[in-house]
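Next up is one chain by itself, shown in structure tokens, the form predicted alone.
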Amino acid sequence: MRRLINRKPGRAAALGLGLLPFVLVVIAYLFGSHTRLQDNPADKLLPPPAVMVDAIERLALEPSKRSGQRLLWADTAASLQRLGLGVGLSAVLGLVFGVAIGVVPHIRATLGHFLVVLSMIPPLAVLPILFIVFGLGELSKVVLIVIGVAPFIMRDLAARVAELPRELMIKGQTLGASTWQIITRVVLPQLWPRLIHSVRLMLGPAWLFLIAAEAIAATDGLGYRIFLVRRYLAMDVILPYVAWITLLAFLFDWLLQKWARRAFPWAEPAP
């Protein structure tokens, strides 16, 4: 008897099973929207798809009367700039300090416990402090993402360095390699795929911190727009913006995954 854990769906079955949850969510939404609108035609909680399409077409194609910008693309550009800076700086800091903590015992003894404590600070709790120290401009939003993301990348990479076979380090030293050479020729080649993996895992929290910062203090951005229109119960704008953010996050994750598979195929698990 073939056990359930050993049964794998075929390609077509896997595609169908993967699409099934999305189809069920869409059906449930359409049913809920139809039911609510029958009870109250003025209901705004679950707008029909046609209303949401009209709202997005207006935001994406028609210039704003106030700023002259197409709001969807202006908000997207502002948010992606903040997200890119925050995640990019976090990746650089995570790599530098992760390698240093993992390789050099004195640095590990000095910063190891401090990094653990730092990673336990709720980033949103220090957001008011960031606004006081750095103001309400772009810097405070980028710093919030760095505070929320970088410590976890550092810890993850430091742990990966600790997992490297000790024999690699010993062989490098036996052949006369310096600490810098061991880092560049032994450690870093093993860490690049792990860095991409860590960034992928932290994209979700990075978006969370970005949306929170934009909701509190911003004049543009996807999070700003969502919290601006909530006072009008504009679900025809909020729901498409949430879907757009989700699509962007999925796209970035997919691109990083493809990059990792192409650049470091040896690091990918066997199918």
The other form holds:
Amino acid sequence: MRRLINRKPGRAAALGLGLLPFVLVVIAYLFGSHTRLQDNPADKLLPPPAVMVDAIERLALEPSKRSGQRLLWADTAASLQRLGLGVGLSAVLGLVFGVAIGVVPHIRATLGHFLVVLSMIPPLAVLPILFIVFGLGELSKVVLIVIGVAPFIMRDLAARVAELPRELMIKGQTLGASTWQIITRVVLPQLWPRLIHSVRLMLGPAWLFLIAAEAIAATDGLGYRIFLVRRYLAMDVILPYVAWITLLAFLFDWLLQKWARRAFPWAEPAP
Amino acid sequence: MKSFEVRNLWKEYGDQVVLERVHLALAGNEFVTIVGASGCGKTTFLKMLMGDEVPTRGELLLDGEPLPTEPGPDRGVVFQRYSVFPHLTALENVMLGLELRQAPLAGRLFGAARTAVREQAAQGLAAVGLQAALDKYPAQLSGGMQQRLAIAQAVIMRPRILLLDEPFGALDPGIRSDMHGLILDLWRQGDMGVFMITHDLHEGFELGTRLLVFDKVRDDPQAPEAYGATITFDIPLQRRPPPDVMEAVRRATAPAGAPS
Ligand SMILES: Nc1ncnc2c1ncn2[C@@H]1O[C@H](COP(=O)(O)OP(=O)(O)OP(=O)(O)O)[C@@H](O)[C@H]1O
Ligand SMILES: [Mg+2]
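Please give the other form, namely the form predicted together with its partner chain, since only the form predicted alone has been shown so far.
Complete assembly follows, chain above in first position.
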């Protein structure tokens, strides 16, 4: 008998095993939903699939009576815009400060500790401050994401720069590179895949901050909708919305991974 | 006149004396091989030559001028590992130094200037036998090919000195002898000095015009860190040295405590 660590599933088996937990969750849901509805046909907690499909159709295809918009798409657009701005800005800040801190000892001495402390501030605790300072509009939501995400990307990239073999830095200098050239031709190109990896890891927290901000003060957005319909116990809306957010998050992660693999064939594939 | 001089060089890390009283005077185009027991300070010596470490005391002079205290294009290096940039193809690795020299701001060239540099780099790669691997990334090259690439990348800058820290240490013996021929050719054509650390005594004797042995002359078993190593043998290698010198050197470089 070979050791468990040496026994690998074949292609088909791996696919089947990968699907298994999904199938089990769906079955468990259908079973739960069915039994609860048998006990009480008015139960709203675990709506059957047909009810959820109805709700999605209503939200995705019919214009809302109040605003004339198709709510699912309007919510999605609003949320993605906030998320994109927040994460994009965080990536830019992360790259600029991460590289500066990682490459230039004087900047590291100045900002290194400050950055660690900064990244320890719980972002949700400062959300009220953001609402007071930036108002209840888009800005405060984007800033919340930036505050929550940027310091970690900065720290991660600074650490990645420090991890680059010292030999490469010396080699670059023996090829005549200035500090600027070391940054642009040695450090930055090797950081792109790490930046993508870092952004992938921070997408989860970014969604968290987005939904929290939308739950508290917004007039549209995926998080706003979920917390709005919660008052009516509208699980038929909440569950599809959660699934939709999950799907979007998964899709971004997957696209970023694909992109990193294609654009940086020299890099070791990130998990 | 000797163009490369080391005057009373010391290097200490805290209380540990790594190198002491190192003196050396060489012509600028010698091929110096360096041997010595593991941990005796060979790499430390090379690091001071490349400007990665500063001497605690003493002077390093090239043509009468102190060596710059940071790495520069006058001193090329090849390490045992991590000598080439993983994100650049073989060709781009060799082009890099030439591009950096001509384009301070952009760091890269375009158009005719790029074509010229590309041509020069391709020739440099052909000289080390990598003409078929121009567009491969280092990860796609074998260990020996990576070291050839590193050598091509360094010599295309036409450095005054080439510093090699066990460049062939990780290679098979067969490939190693190919590399010896290659490095000797480049050295003869390049009008440069070479300092090469090796663990292989045979390699040391065969390649160089001069062999340096680093070893401790003073040793206190109670305080092994109190005394550093220095150059104990400085052997001109115009011809093969007689066997008794070989034996003396072998004893000196044997790891401490090993039966001889
Ligand atoms: N940055 C450092 N800080 C403290 N001690 C160091 C440092 N670099 C080297 N040393 C010490 O200096 C001594 C010489 O190290 P070095 O790397 O020069 O040896 P070496 O002769 O190249 O050995 P090897 O043949 O194993 O490569 C060692 O005892 C090492 O512990
Ligand atoms: Mg060494």
